[in-house]
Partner chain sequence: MGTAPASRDVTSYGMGLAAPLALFFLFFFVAPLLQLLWLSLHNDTAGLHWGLGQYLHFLTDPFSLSVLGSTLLLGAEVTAVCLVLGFPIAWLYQRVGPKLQTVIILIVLLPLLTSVVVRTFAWIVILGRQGIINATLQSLGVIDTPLKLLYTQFGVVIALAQVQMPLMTLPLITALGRIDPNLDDASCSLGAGSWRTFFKVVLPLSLPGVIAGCTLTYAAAITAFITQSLIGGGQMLFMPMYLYQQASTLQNWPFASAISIIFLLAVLAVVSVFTTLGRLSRGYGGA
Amino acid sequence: MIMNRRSLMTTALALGAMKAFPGLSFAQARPLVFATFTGSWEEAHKAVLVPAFRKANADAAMVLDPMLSVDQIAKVNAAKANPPIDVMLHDPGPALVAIGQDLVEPYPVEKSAYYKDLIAEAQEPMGPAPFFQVVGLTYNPEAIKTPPTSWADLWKPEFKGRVGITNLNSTLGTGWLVEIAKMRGGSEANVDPAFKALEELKPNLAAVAANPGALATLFQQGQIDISPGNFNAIQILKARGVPVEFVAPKEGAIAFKTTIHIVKNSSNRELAFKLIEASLTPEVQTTLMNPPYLIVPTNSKVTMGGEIARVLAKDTAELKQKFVFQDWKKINEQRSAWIERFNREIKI
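Supply, in the form predicted alone, the structure of the chain whose sequence was given, as a single chain.
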């Protein structure tokens, strides 16, 4: 048989990948690539989801590629025909963008053993939601003796130079901006009051972090004492002995679902599906619900317990009653302009 140059190169690449990843088959050609989030999400998935997936799939080779949703979308858009990512993880706003730009495939619900067990809000046909995230106030109890109770507490004079926030590339940052707008009379369609509030917050700002993981690191380094923050990120810091606590503000903590998607034209569709299936299992979700990760589960067969039941909600019904769910379709209409404005105006 005569092989042309292209065939030889393809074979060489496959053999090289197999050498680098001994568990890789010739047919797979390269390891499965899962674009997770940075910080606590990468840690949780590396420690729990990846081992569960590999155990159930003959030790299949895979790599985590941690990055923000906006970077995931840009990376796939740059190589749609042969994407370098097989599975994407998204918050509500970026998920709508990825779907709208035809970057992900419908989830094969008919093949799934666990999709039917998810709560109704998590049954997204373009990619199910394995987890909820909750954003509230985080603070250092050694530096702040009286726990904060409102988003408005971030503006208190005693917190001058001790407040941290994230930029608007993260869902945490954008979601918090919307809640500040509402607090000042605005809405998802009008965040001008929030930008005015941010201008007033500047004396208190110590840092604007690039992402939630970087924000959590600022607590660990002692650079900030109070911020909006993700519940699960704070729990990992607490497990390391960092003095930090979480409280739901009286205006309501923000809850949003995190969806997981098979990238269109992925060369590893079957393994991508199996990775997502692993994320939906009661076993993985129960493990991630417990310390130190404390990620809110969506599988109805998982009973909420521990710190999640104590601080957030005893079940998903209570979660939906207590927390704020935002209109991300409306937010997406102007988010790019908000990001540009934030980067231009909010400098410290």
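Positions refer to the first chain, counted from 1. What you are looking at is a predicted structure, and each value in this text was computed from that prediction instead of being measured. Compared with the form predicted in complex with its partner chain:
- Annotation note: for the two-part rigid motion between the two forms, residue 196 and residue 284 are assigned to opposite parts based on which superposition fits each C-alpha better.
- Think of the chain as two rigid blocks: between the two forms, the small block swings through 25° with respect to the big one.
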Second form
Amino acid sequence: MIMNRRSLMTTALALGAMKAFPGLSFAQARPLVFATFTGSWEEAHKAVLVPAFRKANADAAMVLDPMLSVDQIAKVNAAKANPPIDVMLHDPGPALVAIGQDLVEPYPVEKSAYYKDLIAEAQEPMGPAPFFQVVGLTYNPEAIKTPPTSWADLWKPEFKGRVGITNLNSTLGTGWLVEIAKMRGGSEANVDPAFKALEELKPNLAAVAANPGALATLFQQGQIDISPGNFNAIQILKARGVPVEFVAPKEGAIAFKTTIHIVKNSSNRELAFKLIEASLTPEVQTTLMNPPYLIVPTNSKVTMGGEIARVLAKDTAELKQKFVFQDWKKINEQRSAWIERFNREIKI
Amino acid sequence: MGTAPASRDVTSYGMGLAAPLALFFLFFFVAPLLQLLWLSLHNDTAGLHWGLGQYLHFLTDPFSLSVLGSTLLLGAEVTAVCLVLGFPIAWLYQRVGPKLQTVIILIVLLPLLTSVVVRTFAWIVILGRQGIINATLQSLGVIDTPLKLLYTQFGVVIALAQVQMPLMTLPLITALGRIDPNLDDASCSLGAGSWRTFFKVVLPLSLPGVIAGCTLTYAAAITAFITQSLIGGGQMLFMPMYLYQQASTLQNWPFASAISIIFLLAVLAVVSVFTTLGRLSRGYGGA
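Form predicted in complex with its partner chain, following the form predicted alone:
Let us now look at the entire complex, which starts with that chain.
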């Protein structure tokens, strides 16, 4: 074999390309890919879910590939026949999009050992909900001495220029708007009352954040004292020493199902199922419920404890009573019109 | 190994050397751009029906046009602030000793060495209700209640100006460095005052740098998604956020594509105005 500079270069380039784009090396067994969310989700899953899965499945290889829901959908859409992701995690809005675009498989419910233990709201045949996200009122206890009790408290004159909200880009912002609509006699199909209420809220508004994460910064900087907020995000802030508290308003805390799905045509279907099973076990959910994660469990066998029992619910029965679930199918129908309206009307 | 051609023009370069980059651009820039254009010419999100609906929607909608207008205006404001603040620094750089020059260049480059996110967060700390500015003014007794600086147009302009400042200062330093210092002396000895010398000699000769700096700053300021959304908040809508909303939250890719194409054309128009000015100034500078 003659080795000259050119053939050496070609080989080197090819090897380099294979290293840089592992997808080039044709379909062979690759590890299970779980697209979780970035940030605290990734940390929690890396520390708890992945070890539990590997322990139960003879150290099966898997990787976390954290990305936003929309990116997960785009990536799977781009390669439907041989998707680069095996397990997706979604908020309610994107979950319906993924199901609507035929990107996920029905969950093999009859095979599952834990599905039947999930509380009714978490039993989704296209992909169960291993976790809930909860939205309530967050406030700065140093500035606000009497804890707020209702969404309506945001409109109190004493909070002039102290209230923060987020726009409708986020699940949180949209869900909150729907809740306000319901409070004022509207529904998922009619948010007119909420927009009227927003008009009245304007004198109190100090900030309309571009995303829920920005709300955290605004609390830290004393820019706002009260806002709708995500239970988990607030726990992270609290752990950092920021004076914030979470209360579930008397109208009910908004609960979003975070659902987990097997991607259609996944080459690791069996392991994907096993990973989802692991996420539904009482053991994993109990660990994730404890500090520092404080993720609300969906398996009814988990005994609520700690901060979650104190602030949210002591048991499944109370949880059902205190949480409101929204109809995201209805919400998705009109969401773009609402976002457009919000863009136009909310200027402070 | 092949045999090299016997005679070769040493002053010409083979285009082959540029081929890797050209190929790279072809695959990763031109192709996606064409795909974007293709997508924007569809009336439905599935991309089945051809039509100009997305463009019509944008161009007949006063709200969308106002977003475009305010974005272009924002760029102009940031560019103006950068020019006014950056020019003296560049001018100073040419007139101090080598040691101070190192200090100035370090100060100018420093922002580039930290991430945009970090710089933007620093501005949140500075502009906030209990931020440095408000705390200072309150302790001095100048104001009673904190000023609203964060989430205002003013805040966005100031933060963007700082974030993009190096893009203005560096071309200015280069341009001013090319001016023969003797010209200043000549102008003075012919009886012109310092201001006259500045406006008649220094400024015209530095115009190529001004144009280059303005183009870079402008393009960077109007597309600065992070700074715009963190300092401007959710209710001040500029084109990058509008685009993100349509593409990411609403999955309305055809409309998002149309927005990007329109935005791209608007920016190209502004940049070509700058370039035309640059060409004119070259004639002016040489005269």
